[in-house]
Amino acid sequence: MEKGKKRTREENKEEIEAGSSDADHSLSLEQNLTFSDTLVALRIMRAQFPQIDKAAIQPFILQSQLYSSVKDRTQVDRDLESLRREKVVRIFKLNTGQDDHGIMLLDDYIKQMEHVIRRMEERKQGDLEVFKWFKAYVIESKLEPSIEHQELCSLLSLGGRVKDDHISLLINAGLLTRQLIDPNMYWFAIPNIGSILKGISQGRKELISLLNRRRYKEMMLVPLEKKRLRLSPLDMRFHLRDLIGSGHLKTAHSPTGIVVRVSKD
């Protein structure tokens, strides 16, 4: 972000929307490998997400990403963290792996969330008043990636009387995930995104797998991205920023172009 100059949440958001309308899908990655800041490498890559048939699902950036396309890592977190409090994004806890962050944009979310409760309302599937308490007191006012039950319970109890039904209600529509460690503690979570999850983890382990298969584990980066994955429902251009950003491959610049290549351990 811009330093020196202080921007509105409405000023962030509209940038990283406009993307959608602006962002050439035609552009090879080796042409928009890396970006200026955060925001630029947030509103390119929400407008290059995969058209997904099988899942309703809304943009999400990976963390890693990010990192892939931004050189400064701190700026990135700064930027994040801001854009977090001023309600612009949305950061979520993913399963795919212990740092795994996926990234929203607030109101993407709120339309997965809202599909997901039509969805339910359809099926006549309980006492569907919580979600607005947790839409109008729980989201607006809790930013961070997880939430404790008590809290969760004190700000849902806003809206009306709180009853269990509501808490497995908030899970079944995949709005919360309980955490392991701690059975307490609640991860926000996207809704509809377990079978793209599973294609981030099966999508990492192809392209590394295929990377691995050749004489000196690498390829040029423009006949890469042109390969198709069988495993993803995503395109190797999202594996690609997402493997380069967590280190699990390098790239370097040589006379014919960009060279992807695994990183050794």
Contents of the next structure:
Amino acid sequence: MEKGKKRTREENKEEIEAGSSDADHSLSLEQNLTFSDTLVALRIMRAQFPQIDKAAIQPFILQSQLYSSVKDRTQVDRDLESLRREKVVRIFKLNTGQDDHGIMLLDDYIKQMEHVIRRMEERKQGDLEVFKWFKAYVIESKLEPSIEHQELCSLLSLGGRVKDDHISLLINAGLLTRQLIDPNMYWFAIPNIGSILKGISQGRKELISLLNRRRYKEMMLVPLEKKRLRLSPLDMRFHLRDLIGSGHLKTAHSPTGIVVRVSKD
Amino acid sequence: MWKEIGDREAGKIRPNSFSSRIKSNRISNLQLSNHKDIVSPHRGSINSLQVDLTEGRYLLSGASDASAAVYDVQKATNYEGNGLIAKHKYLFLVDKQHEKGHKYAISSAIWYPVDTGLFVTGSYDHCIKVWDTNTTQVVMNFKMPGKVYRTAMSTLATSHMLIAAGTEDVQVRLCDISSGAFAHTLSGHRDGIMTAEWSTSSEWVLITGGCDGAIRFWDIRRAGCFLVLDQSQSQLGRRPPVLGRSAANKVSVSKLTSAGQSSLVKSRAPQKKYANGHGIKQSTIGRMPGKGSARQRVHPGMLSIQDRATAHYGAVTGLKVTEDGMYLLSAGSDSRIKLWDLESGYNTLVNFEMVRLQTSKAIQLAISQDSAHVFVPCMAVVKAFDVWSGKMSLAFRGHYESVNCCWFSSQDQELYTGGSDRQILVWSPRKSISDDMDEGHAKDQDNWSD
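Same protein, different state: after the form predicted on its own, show the form predicted in complex with its partner chain.
In what comes next, the whole complex appears, and the chain from above leads the way.
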């Protein structure tokens, strides 16, 4: 069995701050595949998020990564729900396929929003007070990943008169996207995340094809982790956790270590 | 086993817990049956299976080649393999050759809930036919505006004989057998309706799942639906905590107070009492917002049309209500299975590990009687999950192609599955064949010691 790290939340926070630079290199995936608590798993995975130079983006975690890290999936769902209600994290629906959700700590999201707002201020594209209203009224009160047009307008109008241009500004900044099925609903979105989402879907395909090309469609975890993916800016560990959690890959214990294989169902 | 029987006799174990212990033991060693086989005459994939509810003896199957057949699952038609394997051939078959038979695939075949004298089939040729079992004649024919995806009749009904039909049209139609006409239609869905189930706690409540991802609850005595399940409304745990209900309401109440007016409000009909209550005043039901385009006054029962909450991100492909009427399991084409608490209308957030589910066709789920196991057809495998924790307990691999339907007979603890490979497989608890063989030997010998 992997060593589950049982730590209290406060202890762990300090450790993360102290050792976040070491976290990347010294902890191998084999020893740290599972954690005991959802919040612990979230914080550790956030610390392990790879640095990408091209896109300045705050760390986020995919929901499938959490499923591979904590044993009980139902408990993960319930913990996420209570964290969401306590406004510790925010959940976003991503468009990389079937029911993918991205989880971001609220502080990180606010930082990301401010980065985008600053960029738009430099370009001086129209009235920028809508971003203040968005942060103060919409983010504070609407905790679900989607919002209706009427409700958005009524929440924004608590700050001032809302025009259609304001909503276009929010969509241009990348904070909202229209839903394809329903023209009246919007998804909340993480701005500047497009290239990373593309990297996620291409990296997934590459990793699965890498394993499918092998004779028995399996590989030991330790050498697999050392490989680098060509098409994705994210590291192998990110993709492994994601695919194991969504069920496309299975892990099995062998006397020499953990083996990762493509699941056949 | 003998000790447990002795304990029951002595009163140490209650009879109910004794029988449920044996039943769950048998369920946990379900495997492909080595003594029972159903010979399927169908030449198309099997879309629907149902064992009759009165005796638990006759299995009705509907297939894509417009044929429906009935088998006796308790008495075999002939024996093979030295009397060890029971073969169950069909008792009768109705197919395209029948003068009034269906012309295209049968998507749903169900028994009349009161007795096995009638059965109802719905097909892609836009017809629902009611058949007399003994004479195999069509007694009634209802013409629908689109392909029929599902037909359902209430097992509790004492005052009505309505067939609820879900078609590719957006309206649910209720067909009345006693009069031969349509009783009424229920509008609210925005796309075709793939699944329909009657509630197991009330004869007036119908639950439908649509291709738009919404699950709606209809009381057929009134217009409009009274509940639309929303996947973002969730509760942590099987039942909402008594004091924690205020926490669940915090989100919706803050929504109402921070927004000036509650424009798109989930309306709750005045008669229905909800323990949680979203704090919606009755006065808002008649009022429509004036913002944006002008809207006409809508009948209070039809306000539910504006409620666009979805239960799944894709179409709802399977629905099953537990026998006690307290929980609902729904399967969607987003490959998720969700467990809903029917009294509060919330998602209980139980996570069933699923990689892929069939997206184009409806699937039939099955639940064991004590609501502890749910059997889900996932592509070519049928998986059994524990309902409360979401963990997979058993996987049944035997079909060559995707499985479309399954039925669990709680009387014998047997699972029948039908798939696109035209086979009906029986999964039964392990029965050692050696018992039968010994019996054969002992018959001819005396008990005298020589």
